[in-house]
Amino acid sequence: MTIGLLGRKVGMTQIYDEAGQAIPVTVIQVGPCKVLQVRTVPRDGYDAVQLGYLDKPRRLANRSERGHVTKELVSKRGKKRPSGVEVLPKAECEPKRYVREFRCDGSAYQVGQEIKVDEIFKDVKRVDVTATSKGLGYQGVMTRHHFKGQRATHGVKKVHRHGGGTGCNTFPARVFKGKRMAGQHGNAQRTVRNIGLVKVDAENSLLLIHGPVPGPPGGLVAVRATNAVR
């Protein structure tokens, strides 16, 4: 696994290639991201790099968020109490609005380092994009699971969009878990794998990704080079 970057979905547009073909793309503003922590197996039990994206005003950040990025925060009495525990290095930056971890070997990264889009995606052709899909609220089985619905004749009255029977016989006399029914639709983490990276705009920290990605405009996304084999 390789490190990725955090960003926000800007929206969709289209560009033209050298042959004049229109390519639908999603524009994502990615980075720059600060390295807040580097996880290691001896200390944390796993390898990962923790990144922060977008500054958060200090007046909106609580004490733990400010203390996570700077060591200047002291106790309420104004004294630092040594506890004998090794203090981890701090990034010495502003509190971040989004903090996420990427499982990868972090030996090449230092706390406080700033990672930009051209450093990660310079020679990358295909990526994985993780985001939270649009929340569509409570939906029926036709919208949520693409059921065809019931017939419009032969005794079917006013239940044309219902899911129909869900129960079992006397045995097991219950409904199995995972049964497709009406319920919350969307608002879940989704990953679109192995999609093409059309263009990298390092000057504006933009990625142009082929096709759609989950989430609404302005939503947080995580982009990393894919490990899928075509």
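Values in this document were obtained by computation on a predicted structure and should not be read as measured data. If you superpose the two forms and keep the largest set of C-alpha atoms that fall within 1.5 Å, you have the rigid core. Positions refer to the first chain, counted from 1. Compared with the form predicted in complex with the partner chain:
The Cα shift for residue 122 between the two forms, taken after rigid core superposition, is smaller than 2 angstroms. In the core-superposed comparison between the two forms, residue 155 has its Cα shifted by at least 2 Å.
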Second form
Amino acid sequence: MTIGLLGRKVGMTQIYDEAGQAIPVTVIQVGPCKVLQVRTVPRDGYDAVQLGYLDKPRRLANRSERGHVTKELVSKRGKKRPSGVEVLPKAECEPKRYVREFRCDGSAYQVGQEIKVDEIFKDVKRVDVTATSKGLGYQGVMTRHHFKGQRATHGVKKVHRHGGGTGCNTFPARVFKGKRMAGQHGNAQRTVRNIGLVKVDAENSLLLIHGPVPGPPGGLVAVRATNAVR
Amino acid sequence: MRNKTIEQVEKTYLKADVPKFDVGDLVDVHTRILEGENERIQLFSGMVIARSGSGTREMFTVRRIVQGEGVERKFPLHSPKIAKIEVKRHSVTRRAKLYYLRDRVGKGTRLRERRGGKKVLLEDAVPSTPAPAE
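Form predicted in complex with the partner chain, following the form predicted on its own:
What follows is the entire complex, opening with the chain shown before.
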């Protein structure tokens, strides 16, 4: 896996390529992100880079969030720390609103380093985008699982949008786990894999991504170069 | 309401010099058509009956009568495939969409001309190979 960046979805529009074809694009405001922590196998059990995106006002950040980014915040528990234990390097920045980790080898990154769009996505053609999809509430099976529903006529009684049977009879006398039914639709983490990266705007730290990405405008998205083989 | 960031993104893709035309105007739309290797210009002339959308997504609808049959084509205003838009005549209109013209034939489709409007011509900003005569 490679490192990615955090950003916010701005919205969709369309642009034209050289051939005059219109391309639907999603505009994503990406980064710059601060490296807050570099996780390593000997210490943490896994390799990852922890990134922070957007500042959080200090009055809204709790003590652990403030202490996570600076050494200056002294805690009572910190005073009890045995003398041999070394405090991890801190980014020395404002508390961050969004903190996420990317599983990757972090040896190339220093804590406190700022990563910009063009550093990561310079030669990238295709990306994966992870975000929380729009919450649609409690939805029936036709919306949620694209069931066909039942007929409009021929004696169907008020069950036109129902799913039909959910199982068998005396055997197995239960409904199998994972049976698709009505329920909460959306508001779940979704990853769209292997979608085209149309343009990198380093000046305004924007990414133009081919087609839609999950979530509402303003929602947090994580973009990384894809590892899918095409 | 338009998002500022999106406007900024679209700015570079907007045509610099789109002639000022409105609903009710008679226009000639020159579209680039790719036939195998060759590119040629096709003309579609008629009356603009609607404009919709904004930014790079702005579209306009042109209606004309071909052999007694009404034909409408919807063009993306900022598409590079639109080589040129010539405005021939302005009309007086009292609404934004002239869909009522679909229900009319012959004399009923005439609109009063609006005088004083200048003829504006959009030459494509990108120099292209001259189109062969059709």
